[in-house]
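Take a look at this single chain in structure tokens; it is the form predicted alone.
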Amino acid sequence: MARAMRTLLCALLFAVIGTAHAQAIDPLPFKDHAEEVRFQKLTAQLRCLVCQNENLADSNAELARDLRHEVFELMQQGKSDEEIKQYLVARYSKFVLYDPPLDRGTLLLWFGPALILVAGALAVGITVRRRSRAASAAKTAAEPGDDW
């Protein structure tokens, strides 16, 4: 009986969650399912602009949608998927690129955590060896016989 509530439980959640991802999906008029799988690729590598974390795919922002068409009408002019990125680039910044390229200008965001781990380790170390010398130093300066 509980495997058989389980089981509703998880068929029930699947719904729920395939309910709330089909919803981003817009009804565009694709000349084949070629079309709709490159425009599915494209809009999952561009960033909801207004939503944290999202892609153009998945977002049910009102923005999310009207960049999905926009992306779809660039595709019906025939620009390939480089040209709609530069024209989204150019538009609105390489925050619109969900996987920035690696350039002077992205150094900090590719790099900036592995800078502030070894931060963090340094200090950790840093630490770690100041307070050793002190607890040594404090153990020379105790007189002998006073183990604890």
Contents of the next structure:
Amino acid sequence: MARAMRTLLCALLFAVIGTAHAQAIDPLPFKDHAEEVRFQKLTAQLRCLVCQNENLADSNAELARDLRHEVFELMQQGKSDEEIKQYLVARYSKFVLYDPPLDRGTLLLWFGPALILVAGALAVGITVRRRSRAASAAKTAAEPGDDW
Amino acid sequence: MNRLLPLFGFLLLVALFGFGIWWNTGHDQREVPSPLIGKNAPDFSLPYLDDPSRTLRKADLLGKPYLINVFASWCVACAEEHPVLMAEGRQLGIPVIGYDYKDDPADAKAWLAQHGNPYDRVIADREGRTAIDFGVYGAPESFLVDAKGVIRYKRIGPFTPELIEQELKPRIAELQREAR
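Given the form predicted alone, corresponding form predicted together with the partner chain:
Every component of the complex follows; first up is the chain already shown.
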């Protein structure tokens, strides 16, 4: 009995997790599956301006819905993904892109962590070298005494 | 010297995190910078709220600076901003255009009737389609547009008397100097 309950609870839990990942539902008239996939992929790369920690595909905010329709409309007009992104960047700045483009303003964002890692590695390297040198110096200094 | 190294590392981290806190309290993180500042305001043609048969176009407003204030009857922060606009709007010396955003016209009219109308004209964008061109992502938002139709300043969130004194009025004065 207890086991059955546990199984049921697990199943429920997974069901909940499953829905949490579901995308906001829009009855958009996609002409085929490929178009829908492209749409979902594209809106997942764009940030919802209202909630800001959600992408356009997942957000239930009204503006996100409007922008999804806008993206769909632009797709119907034959615009490329890049053109659609540019369209939104022109209105909402680069902030709408989840993947920030590499340019002067984002250099630190892209390479900052690597720089910190390199600095840390250098610090460790220097410390280790200095210590081993000090240790070998101490060893040679101590040698006459305990060599025997 | 070597003993102090961890302390230096610690102090470095403290400085870094301290900078982070200072930086984030200094500005609103949720504010999306407008790429439209310094650029031509998007073309628009929107119906008047009280008379949908008439439209206001961007071209109609060329020639002198004006302020567009995006508001809606459903917007809580707009109700907060409203008394400020009632008190200061007429003294700005430029037309203040109300931009009713994604609103039921009946609600908007009732709202203005109840709270007062600080606007020279009110236009309605029920679909919010033009608002996308303006990069609007909430209400209230305000745009200061110069005589040539270029967006010169944007305020996201409600105006307070202090912000009007410190940010809006000096910019309006600048635009009026330019026009002369």
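Numbering follows the first chain given and starts at 1. We call the rigid core the largest set of C-alpha positions that still match within 1.5 Å between the two forms. Note that the structure is a prediction, hence the values are computed from the model and not measured.
Remark: with the core as the superposition reference, the CA shift of Tyr92 between these two forms stays below 2 Å. After superposing the rigid core, the Cα of Ala121 is displaced by 2 Å or more between these two forms.
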